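Just one chain follows, in the form predicted on its own, and it is written as structure tokens.
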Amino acid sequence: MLDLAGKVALVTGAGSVGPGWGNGKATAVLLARQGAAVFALDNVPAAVEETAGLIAAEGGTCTTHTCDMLVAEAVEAAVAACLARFGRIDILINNVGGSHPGGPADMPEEVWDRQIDFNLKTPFLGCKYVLPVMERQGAGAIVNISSVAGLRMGTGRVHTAYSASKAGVIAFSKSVAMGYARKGIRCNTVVPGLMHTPLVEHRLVGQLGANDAEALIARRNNSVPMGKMGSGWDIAHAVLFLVSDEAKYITGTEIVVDGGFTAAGPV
């Protein structure tokens, strides 16, 4: 079951912000333990090799390479190494991504211009480069990572332009999705909802606790149905699942992991 042995997964920002982890490294760590060879990317050398150790340390293979997921020839320049270093890539996993809040008559444009790109091209640029890969091999697996501020909007916390291309991400998947169902290639999303990754502690409470990270975590376990956020594992397992041959029949559609806030209704 959910066996990878043979397939080569390029996972993207796949080290984290500090310790713990993050949605990327449980998912490279995942990939790897069920047989994938992982081709590891980051833009932080120290982050993408702690993942890679970890892997190594557990018998597993991956490789790892710096990039900037926002600049065109580093993306092209991955994808030709990993081609260089293991022949194909199966799987595509896009995890590069970040919020800022804002609305628009306050948000810098420039803030909303990185927004945009952040969340939105570097999925674009993965696909990009790795889809003819794809397309010549007959077959390939695609997940992009979302978020449930895509899907909902809170009173709270106005975050216009992290909204706008995280459900700019899923309607991409879908496009990306009809464009090569029929040349063996699937494309999904995954949601997460709330999660409890080194991101809270690293960026969340300067932003959104007065930098009580305590209380800042009790607030967000308390808004979700199942009382407690989610983790990376809980990623990780979701992108698991969507690029393994027991989906084969899925595409062109998402998995929220949100433990029921989306289902819960606006807070």
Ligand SMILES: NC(=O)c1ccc[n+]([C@@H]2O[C@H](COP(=O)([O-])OP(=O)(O)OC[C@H]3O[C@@H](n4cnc5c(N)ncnc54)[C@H](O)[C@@H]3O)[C@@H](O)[C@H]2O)c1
Contents of the next structure:
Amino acid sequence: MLDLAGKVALVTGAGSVGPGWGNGKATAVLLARQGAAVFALDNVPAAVEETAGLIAAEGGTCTTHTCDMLVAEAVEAAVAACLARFGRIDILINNVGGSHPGGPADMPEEVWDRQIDFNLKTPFLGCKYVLPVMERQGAGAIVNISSVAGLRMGTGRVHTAYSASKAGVIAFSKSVAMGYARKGIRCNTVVPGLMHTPLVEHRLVGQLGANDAEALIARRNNSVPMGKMGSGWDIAHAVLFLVSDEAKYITGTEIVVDGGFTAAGPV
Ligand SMILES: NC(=O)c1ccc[n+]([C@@H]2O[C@H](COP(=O)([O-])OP(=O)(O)OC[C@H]3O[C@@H](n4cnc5c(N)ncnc54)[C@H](O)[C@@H]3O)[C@@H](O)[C@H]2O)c1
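Could you please show the structure of the form predicted in complex with the ligand, as a counterpart to the form predicted on its own just displayed?
Following is the full complex, with the preceding chain placed first.
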């Protein structure tokens, strides 16, 4: 079940911004546990080395590569390096992204541009250079990481560029899926809800929590119908299913991993 032996997985943003388990880090470790050889990309070498160390300690295979997913030449070079190391790419996880608060009137144009690039151009560049490889192979599975911010607008917090770009990720995945459905390549989206990844302590506490981590965590837990935030592992397990052969008839769709947050609607 969910066996990835013999497969090569390229995971972007495979580190974490702080101690603990981010979505990309947990995904890289889980895919390796299932037998995939992981090519782990991050723009922070120490972050991705930590992931590689964890995989190596469990007896898995992981090669790291430093790459800014916003730079086309760097992404092209990373894909070439993955091919040089492993000879193929079966799985692509486009995980890089993040939010910046604000609406159109108060958001500087460069912040808007940066958000669209960070969340939407990064999966575009990943797909741009990996799809031709998968097409030559006649097979491949891609998962792009979106956010419930692209599905459901809260009343308390506005992050227009993040919502627009993460909604764009869902449409982008469907469009890629349609273009490659007859070429053996599947493309889907995982949509995380409120996850307790290192990002919460690293950035959100300052941005949203008036530097009171305990209060912010309690607030986030309370706003989820299941009463708690999810973890990077919840995202990793959804990704694993979608890239596995068990999901071979699933393309152009999304799995929402949010403890019921989207179904509940605004509170
Ligand atoms: N954490 C949440 O609550 C949450 C909720 C919804 C969606 N998401 C989405 O999940 C994804 C991962 O979130 P996370 O909190 O696990 O990530 P994170 O902020 O911990 O970042 C993961 C890694 O990405 C790397 N990275 C950042 N910019 C990069 C770049 N330009 N090129 C290469 N690597 C880069 C960082 O160095 C880090 O190691 C993002 O797309 C995010 O929008 C997260």
